[in-house]
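First, one chain by itself: the form predicted on its own, in structure tokens.
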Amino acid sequence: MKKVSVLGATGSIGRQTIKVLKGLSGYKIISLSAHSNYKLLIDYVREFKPKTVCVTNEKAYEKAKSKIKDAKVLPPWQLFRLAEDKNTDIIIAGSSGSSALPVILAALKNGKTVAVANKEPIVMAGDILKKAAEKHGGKIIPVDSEHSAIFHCLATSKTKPEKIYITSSGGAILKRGARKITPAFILKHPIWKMGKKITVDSSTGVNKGFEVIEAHHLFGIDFSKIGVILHPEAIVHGIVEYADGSSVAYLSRPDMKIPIKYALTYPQKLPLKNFLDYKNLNLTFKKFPEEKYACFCLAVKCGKKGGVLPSSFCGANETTVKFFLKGKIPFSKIPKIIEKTVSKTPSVKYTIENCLKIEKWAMDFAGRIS
């Protein structure tokens, strides 16, 4: 029996994490955390029964520990202790922003596998979690759908990659015409369906930056060498070329449940029945246009300077993307004020605790010349 703690429960990876191990027997789930949707933790509890759960958010803390009485309920400051439950198996991080750091780096410093899903953790810690990991025996197994696929494609060899390639399907803000860049719109992802701010990320260009700093991180493979394609259709999600000529791709529906699954049950792949049909798949490959993607090379820039630079960033992106979406800034200025708190960033050693300080402070940062 595998047990397994959900960080991120009731939101977007994590609702489809629940509905994988609902399907899946010889799995536990014995932690399960959530932000301030403590009326579907609540459900959560009844139908499966774990034995601790934490909320995030301080007023839903106080309604779900006066609900939920058949768990032991955890108040926000307390959830690194889901990663030090010795009875825990696998931890889905799926919390949004850098919520879930912490906690990440303490279940690898306690030996445990870590399938992260949200990408804020390795884009500013992916060095130091990567070392925590080698040196305490834990596992980060990749659940973005981009790295899962090369997390796929080098396992097929081990030769060392020439190229590895991360495909875009270039979000709402391909097809803009002359349409206004409205919140409405930018949420219309023409093919996944994920939370809010992902998906202004995907317009912006921060999420597939962000993709290729963890790439780096996670495979250990120069910026140099990480390369971005536009592929609209979603059905490839990532190629591994090497030396000789040859590549290795990844090819499956964009299904987020595929990852999710494949992460759980590692090194096995279990049947889940969402099948290509071949006969009718038509692939398209152009170049990335990252002139329509002002945050893209900003991030990436980010990424190569390293330290705590990719902190900043991260806040100010965490605060643009709030006030965008709530109309206080148009969609154009979440570029300027990003670049411009990332140029204020003070310097400071590259520890945990100082990315995530460097990160509040850009975050006000950014709040105060939005």
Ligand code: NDP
Second form
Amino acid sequence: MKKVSVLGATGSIGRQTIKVLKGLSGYKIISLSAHSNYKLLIDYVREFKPKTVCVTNEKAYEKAKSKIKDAKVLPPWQLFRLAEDKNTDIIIAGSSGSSALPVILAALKNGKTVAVANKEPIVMAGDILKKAAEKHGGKIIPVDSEHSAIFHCLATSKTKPEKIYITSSGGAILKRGARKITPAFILKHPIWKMGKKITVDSSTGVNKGFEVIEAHHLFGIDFSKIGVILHPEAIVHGIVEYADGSSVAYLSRPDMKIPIKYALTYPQKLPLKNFLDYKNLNLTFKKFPEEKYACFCLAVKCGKKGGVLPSSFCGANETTVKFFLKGKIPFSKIPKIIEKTVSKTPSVKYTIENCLKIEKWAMDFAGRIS
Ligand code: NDP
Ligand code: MG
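Given the form predicted on its own, corresponding form predicted in complex with the ligand:
Up next: the whole complex, starting with the chain shown before.
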């Protein structure tokens, strides 16, 4: 029996993980975390009978504690204990933002397997997480669709690739000019159905920038060898190109349950019955229009410079997305605020503590200049 912990069980990735787990025999949900949606967590406790749950929002924690009797309810500051549970075999990191960063680190230091959907921890502290995994025998399995694709492609040869490509469907803004972009318009993302923040990130280009940084850390590949290709149909998710001119590509329907299931059952591929209809596939590929995505270029620049700069970018981005969704700033102001914040980032040593401190500093700074 494989024992699974799901972080962010109430979100888009979390709910899809639960759906996948419901159809898998030989897996048991041992612990779960939620932030504010304690009601759904109560339903989960009834259905799956986990041993432990953690609620990271204080008000929701008080509510959950008074209502959940059949599982241990941990307070927000004890989230890391899910990572230290000796009984856990695999942790799915599906919460948003950087909150799971210390938990992922603790899990890797305990030699555990972490299936990571959550981008911000990798973007902010990829080097530190990779080193911890190598030193303590922990394993990171990518869940983000492009990285799951590259993970598959790389497994087909021992030869180092010349280049890897991740694809982008373009986000919502390709359908409209850069003016009058409202939260309601952005949230009608054309292909992937995701949480609000990542949907905005997909439109600004932040998401693709994060994915380039993730690819750099997860696969140890230089930025100069990572390309992005515009592919509106979102069927090819990643391509690995070799020196002999051959390429290996990974295709699937745009359905996050596929990479989630693979991360859970790796290296096996168990049925999901979500086949492609090859007779009717019409795939197109174009140059990714970087000039339309100022935030993409800025994110990659921060990734290349490294240190705590990606953390500063993440903090400024969190604040601008929040403000944009509340209607406090227009879409066009997002890159300007992030750029200004990043340019004022204090220079400090690259440690987990400083990554989190700088992220918080950038959240506040971006809020003040918005
Ligand atoms: P959602 O917004 O749908 O869900 C976020 C989850 O995290 C919820 O369970 C939420 O709890 C919890 N959460 C929110 N705030 C906090 C906090 N401060 N501390 C701890 N937990 C918190 O996001 P997604 O599922 O879309 O995305 C999750 C992560 O996965 C992101 O990093 C995203 O970039 C990445 N990702 C998502 C993909 C997708 O298809 N959705 C694809 C690839 C990557 P609650 O609901 O109880 O408040
Ligand atoms: Mg992705």
